[in-house]
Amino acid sequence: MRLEAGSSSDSREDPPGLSRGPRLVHPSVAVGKVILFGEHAVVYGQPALAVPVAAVTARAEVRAARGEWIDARTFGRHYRLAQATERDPLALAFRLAVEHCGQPLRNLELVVESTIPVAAGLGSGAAVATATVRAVAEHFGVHLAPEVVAALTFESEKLLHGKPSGIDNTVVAHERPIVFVKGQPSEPLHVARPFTIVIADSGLASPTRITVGDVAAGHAQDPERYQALFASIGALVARARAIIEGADPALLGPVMDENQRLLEALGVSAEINERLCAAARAVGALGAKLSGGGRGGNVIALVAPDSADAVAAALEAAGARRTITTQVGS
């Protein structure tokens, strides 16, 4: 999560009579995620496969203070909740689900950690805003519906991303595979077979907002054609999500390496992204494609579970700067 500057002077001011830097005794908790098919054609209707990635988390804790403050630690930030910019998502999280729990915001700490890149395709805006809601209902003792967290998160990701899909938010609230439409109620994704992916951070940070913005450019310059790459995504996204509830999960992987190509023609993909692609598949990956925004970011590489280990190397040796493996359906 990218958060606004605030004033230098007293970003690093520590609250009158706490210590700086406390541990995190009652963290909540949130996942990161992947989008297996379907990223950026779900801005425009198409809908979308994500999964929760529980090896990378975002924590948050909500303390008694003296005044209002946000140690956003993992992002080398501690400053006072008044000199949030308007622009800072995670100070409208924290406000937002405090008005929600009916509570007055005074005398209050924002305490967040988090272990997931920023800017790489595994939704840690949208974990650290849904860590933080939780963290304000846990502090005031209400119960919140995943329904509710994916809403008031969803406000911190416009600040983000600009036009953002609502994806990111929902599968990470739900911490389940989903299958989403934009504007409706999203359905579980029934995985038949659990199978194993490999996600791969290219180390190149790419903000959302970016390329998303430069879709909508292409899209308003020839909506012909981008109309018709959306409606190609769509139609591969209904393929992988027949496969993964019913047949041999095997057989993503080509409609992996079609959905791949199909983001290089909308313009998201990049050299990195390509690389990592031909490393996976060049030890054995079943396919390979970027995942979220793209032009850096992550990729994900689909795998039978024994090669696993050599695909990871083969994508570090490419260039990748860490590697993930993890199974959907488990």
Second form
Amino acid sequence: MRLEAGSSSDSREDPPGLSRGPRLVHPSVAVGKVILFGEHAVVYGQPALAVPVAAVTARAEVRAARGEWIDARTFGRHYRLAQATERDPLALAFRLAVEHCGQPLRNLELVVESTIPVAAGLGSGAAVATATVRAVAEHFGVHLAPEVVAALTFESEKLLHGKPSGIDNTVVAHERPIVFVKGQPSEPLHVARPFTIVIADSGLASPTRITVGDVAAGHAQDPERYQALFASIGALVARARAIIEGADPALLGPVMDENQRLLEALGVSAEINERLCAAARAVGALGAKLSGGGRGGNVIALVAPDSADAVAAALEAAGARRTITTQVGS
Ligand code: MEV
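Mind sharing the form predicted together with (R)-mevalonate? What's above is the form predicted on its own.
Let us now look at the entire complex, which starts with that chain.
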């Protein structure tokens, strides 16, 4: 999560009466995510498929304090809420959640930690906001349905990404594979036969706001070409959904490769994405594509379970900062 300027970084000053040290006693947790198919086109009304990634998490806790504080040292920030700008997504999630619970935001500290790399396509911003909203609800003993959590965190996503579709905060709030169409309630994605993907963090941070903005500029200049690309991606998503819900998931490989080709045509790929996809395919991945905003961020590769280690090693040798192997639909 990129927190906006306008408030102090770690001030070396703790909220009075509160100490440093292991911070979270009963944290609320939110997982990361990857988009399997359909990123970018989803902003323009096409469907997309996304799944939660439990290997990375954001955690948050709200507790009584003297004054109002946000302790987000994972992101190098520790500040009074009053110092947050109007464009601070974390402060917004905190404020909106407290307001939704019908409580005054007084004498409270929000503490946030995360293992999710920022601007890496793994849903860091959505997960941090979701953990925050859940922590507020937990603090006040309020139950919030996933739809409500998603609606509250969407406001933070707008600050972070400019023109988000809502897919990231929705899959993180629901914590299950989803079929998502902007502006509609998400549907569960039924995984008929579990399959394995390797997620590779390219190490190249790439804020989604930039690539989404560039696609918007391209679309404004050449709407016909971009609409055709979005429609082709939408058709691939429908094909991928049919495979996931009914057929042999190995058939997803070529669909991934084709989705990657269309993302390259949209201008959101980068040399590192293509290098990682090629490295994965060269050692037996069934298909590979960038996932999320692109131009860095992460790449996902579909693998047979017994080739996951070889693909992960090849991805790391080709420059991935780290890899996560995960099963979709357990
Ligand atoms: C980001 O994870 C996915 C994008 O499609 C943006 C969005 O849907 O908001 C690139």
